[in-house]
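Only one chain is shown below, in structure tokens, and it's the form predicted alone.
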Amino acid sequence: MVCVLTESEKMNEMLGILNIVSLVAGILWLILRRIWGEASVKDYFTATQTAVLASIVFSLLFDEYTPFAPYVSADASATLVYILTAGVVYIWLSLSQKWFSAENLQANLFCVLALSALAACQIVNIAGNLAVMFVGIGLLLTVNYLFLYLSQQTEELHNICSRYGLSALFFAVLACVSLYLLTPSGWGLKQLADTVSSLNVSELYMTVAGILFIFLFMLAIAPLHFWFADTIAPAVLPVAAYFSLVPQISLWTAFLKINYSFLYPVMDNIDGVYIIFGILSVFAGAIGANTSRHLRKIFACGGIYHLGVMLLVIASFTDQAVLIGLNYMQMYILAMTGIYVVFYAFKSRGDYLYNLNMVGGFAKVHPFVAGALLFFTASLIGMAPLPGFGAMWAVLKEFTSAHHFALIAVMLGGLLLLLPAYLQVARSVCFAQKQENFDRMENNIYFYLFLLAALMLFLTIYPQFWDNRMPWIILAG
């Protein structure tokens, strides 16, 4: 039976994809501008940021339209996740423009990859079909590889790029095997629970492994975190910021959707896997943060700790756990974005600083920015009454209500291990002797720091913001 859409339905579908169309239009403009001849760094970034802003506006205006159902499953949660991701991308682009201008580098391809990454995140975010989701993940894997490939300035980064490419290809093949076992009729997220339940034991384990491991790899869950921890230090600042900030929230939301839509029936077979991987991430991140003096690597390893905590939370497979996981992730992303804004402020004679000994005494010259760094760092460890405490407290309450006291010990033990690394950052920035003559601060850095802090405070006061915006969690009931 052929389904014929009316003119009104066709128009609604077009309105529903305008946010992605605006990104594609931005990519085409960047390509054509490159063909026509060189443009300034400012021109490239202005066009890219305009495309991102247009995409945000279209998402807000037409969030009630769901194009190409059932392949796409857009809802209030998808809109919120996309706006958060696109907002982070806008801030990242705004600050990266200064980096490219300082380094006098060509920015066209970087901007094309930035818009491609955002489009891929949105495809992953709104997919109502597993094959569509994997198309977005494949595009995101390709963009990640190209970011690494095009920033190969050292032999170390060249080797990391090769390892990432081979690992990504391996997990992509496993994901394709999972799709094959499920067959096209069972790729819809609403039908997958029944499809998975009908598989025999060997097919079930192969299917679940192929789906889970590509997410665990991309989210840098230990022991699959090797590429992420190794990439952050040698990569240039904009690339390190990309991997730390941009893909995380969309991937995490899609991962939750996968778990709470069709993996719920087999939760007894995989909750132990999540607990093992979560514990490994908690301790691998906490220990790794203390073994480096590279600022970005310290916080990257701290991020692995936080992802481990989130994985431990969702192992309980309750509706409350998904809301806690989303709240924890949004706090983490906002705090990490604020920290990277400060990293863009660590600048001396046009060079961006990255080591603990380089930023000594920064607070004496720029006390407000140093204070913002302490604010976001303290929020990451859940210090009361700062933002982040509510998210950490909700995790502890969830563990307590489920009588998972061993997981509380793991979480707090990892936090105690992580704390010295963060204290070392605070000591260097605030109390160490000044080694560099820091550059004058740009006004947009102050604005972004204030905006991010205000958003975190809002979510602390109104933590139930995600409630009733997750219609897909009823599939777990």
Second form
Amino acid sequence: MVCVLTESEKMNEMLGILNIVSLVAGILWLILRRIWGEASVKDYFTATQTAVLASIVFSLLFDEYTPFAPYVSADASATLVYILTAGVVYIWLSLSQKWFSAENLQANLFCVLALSALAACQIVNIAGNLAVMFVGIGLLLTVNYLFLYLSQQTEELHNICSRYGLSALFFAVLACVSLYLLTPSGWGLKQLADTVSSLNVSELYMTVAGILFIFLFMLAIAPLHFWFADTIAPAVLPVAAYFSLVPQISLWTAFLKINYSFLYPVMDNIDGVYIIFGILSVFAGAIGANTSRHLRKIFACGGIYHLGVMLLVIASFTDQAVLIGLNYMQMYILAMTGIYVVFYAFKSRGDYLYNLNMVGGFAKVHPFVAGALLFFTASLIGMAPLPGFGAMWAVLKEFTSAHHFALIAVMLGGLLLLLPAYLQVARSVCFAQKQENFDRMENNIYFYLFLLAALMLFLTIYPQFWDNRMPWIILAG
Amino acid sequence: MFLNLIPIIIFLPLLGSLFVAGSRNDAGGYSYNAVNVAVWVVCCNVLLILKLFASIEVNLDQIQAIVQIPWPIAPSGALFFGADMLGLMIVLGIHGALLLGILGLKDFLYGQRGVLFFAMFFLSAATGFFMAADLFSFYMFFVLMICPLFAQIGLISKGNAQKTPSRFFLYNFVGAILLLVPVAVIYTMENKTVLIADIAMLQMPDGSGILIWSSIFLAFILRLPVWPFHYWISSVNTVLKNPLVFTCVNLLPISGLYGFIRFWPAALPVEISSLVPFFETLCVITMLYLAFSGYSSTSLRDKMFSYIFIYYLLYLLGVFSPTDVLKQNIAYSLFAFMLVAAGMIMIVFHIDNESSKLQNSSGGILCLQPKAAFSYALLLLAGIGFPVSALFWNNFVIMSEILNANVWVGTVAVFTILLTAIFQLQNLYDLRDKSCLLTGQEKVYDIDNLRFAAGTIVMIVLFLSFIKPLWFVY
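Given the form predicted alone above, what does the protein look like in the form predicted together with its partner chain?
Up next: the whole complex, starting with the chain shown before.
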């Protein structure tokens, strides 16, 4: 049955894009402000945070409206993902403001990029059409590149920025080729399942590779992770925080969406790839984390490990696996946000500390913040009864019920390899001799740490929060 | 009424830890307030445990007074806790041992608030573990116990020993993971809460039983000082220069022992019973090695370390023996042993601390410390099996059962216990040998009245338990 909307209904549906409009309005304000004359860092950040808040409110109010259907197909999961992403962006902006007040970098450009990234994430979230999704991804790639460009203060970063740009371009071209191959049947996610099933083997591999590799590259899944840890270590703290926190959950949800919307008919062809890439990520992340004393790099490599675990979970292509994948991702993002909040607290005489040697004895000065770091780190390793355990337990149950005992061995073996790196962080922060005179703690650090811990606890208690909010799962049957 | 006591007993030390954290240091950074808070918390909990003891049927061989605590997080809707004579005896023993450990801190009171905070945390986790009635609670507290110990070891590790806490955590986390996998498999199979008492009745799929039980077996054995799984214990004990941390860490192997007691009798033997003689051999080899190293060592702490672990291995051999009747004897003996060992640790650390003032060695130091000498001698005699405590009767029964099951293993076990008694007596002789003392020594302090009183009370408790093991149950 074809549903025809009246003019007034069409107007109402347009309310669904108010969240993006508010972000665009924020971007315009920032640009105009820049043209008319410099404002203070505080002004830029206040305007940006206001735009983000407005965007969150509009998402909550108008989450049922879907403009431009079928190109856009907003659903409850997209709203949840967006609110989580926007919440993380709000915290990130709030903490970055202090950083920009101390450093001589372009706050205006940073704020424009932050809002653009959020808008791109929302486009990726709500896309009901592969081309629209790729537009969002293209925008996200551009923003990522510009963030690196903004951050380039050293020769090393300049090279990394160039390498990232070239790699991104390569994978974007591959994605465009895939899109081209799918052109005759249209790019709607719902129609693509039939199209993919009807492709011959060479076309299928070409198409699926193009679509998947852009995601795997952006999510930094091994062996396409080469750019991630190297980018995060030398980048300035706000940019490193962006790469670790902001695009991940939207990209992951979109990745799940394409897998369960139209790639499930060919799952027998790609589950092996996911398992191999997942195992590679688990070990590359775990080993990489142990080779560094750079705090951000340790956790970036830890992130590769966790993404590897998530990839292993979804390789089974069951409905339960999607829920577990999303639950795991949200726990990971919240825990990582908590860890980055602590990184923003590692400050001595106005300088942000980034090396294990520098943060020795931090717990003696700020025991609660150090305790929070331990809480989030222990959650990441799935220690019972902390919030992360629920996600880890769900993964274990999924593997055991499918009799994938080898994957359990990979996951837990990787965790044991990763653990020394996290223990090294705990040891330096809590037990080492004090190396620096740490700055006084700002109240918002405590507030955000408490908020994130409470949120993790809530989502652990109600893991079924995602149930029935993902209509696209049904497509997988 | 008794139903509500269990959660209170578990969480009271955790609450106490918050008060310890909030207590102010005295002028000069001494943690007298924290010590007082900790002592009061432990004493209150001991009273509650005695009350709970009075409420259960001590002769009944099953977990009673099962209480459910709502648990909103995976994998189940509730955590189950309960108590039986075995669990409560161990919990009571741990409380007593920790109390003695806290009193032992008197010589080390500078900046000990963190150590006391985590000791209370450990007490809560240990109590939860020994009262867990379902598999998930059991696992959760099994893991939780290592966190406060990691922090305690980290707080007292200095210089080259800074990697010790990481090694300790990593090694014990391997054990936790080895337990997690079977727990997940069992929950997936059953799809409901699994009580520990029901584990024996679980039907394992063909082929997976051996893997599940081997994993559980390894998880427990990693907590015990059996060669070649003893690495963490030997590496950690060399850096423990704090009596409370030493006591806490040396209580951890009881969790492995307790795991075997709960799982072994009915559930394990079918799958891996053929491996038992092999592990018994490993146990007695380790016992022999420990006995000889204790004999040859000159350090008081090393001798204590050897003594404690030889007895743990004796209990493990008792658990391995093919009979269920030893459970009660192990409970009585373990209770007495914990008090004896903690009392000795309290005095040994004092002697060690004071002997650092002497120019030559600690030989003869007890001649200058009459109160410490009295307490130490009595505890040591009780500890090596003189008929003054529950250790005597119950160890006699345990050893006779081991001999009954396997003459060779039993003979070596008896030999190591004799060797342990010899090196402990030799140690006592050295400490009391007046001829080793040099004149003009710097003033050596005796233990204070509080610790002397604690040592005497422990002896009275042990003597009463010799006459009637459960004399405190009213």
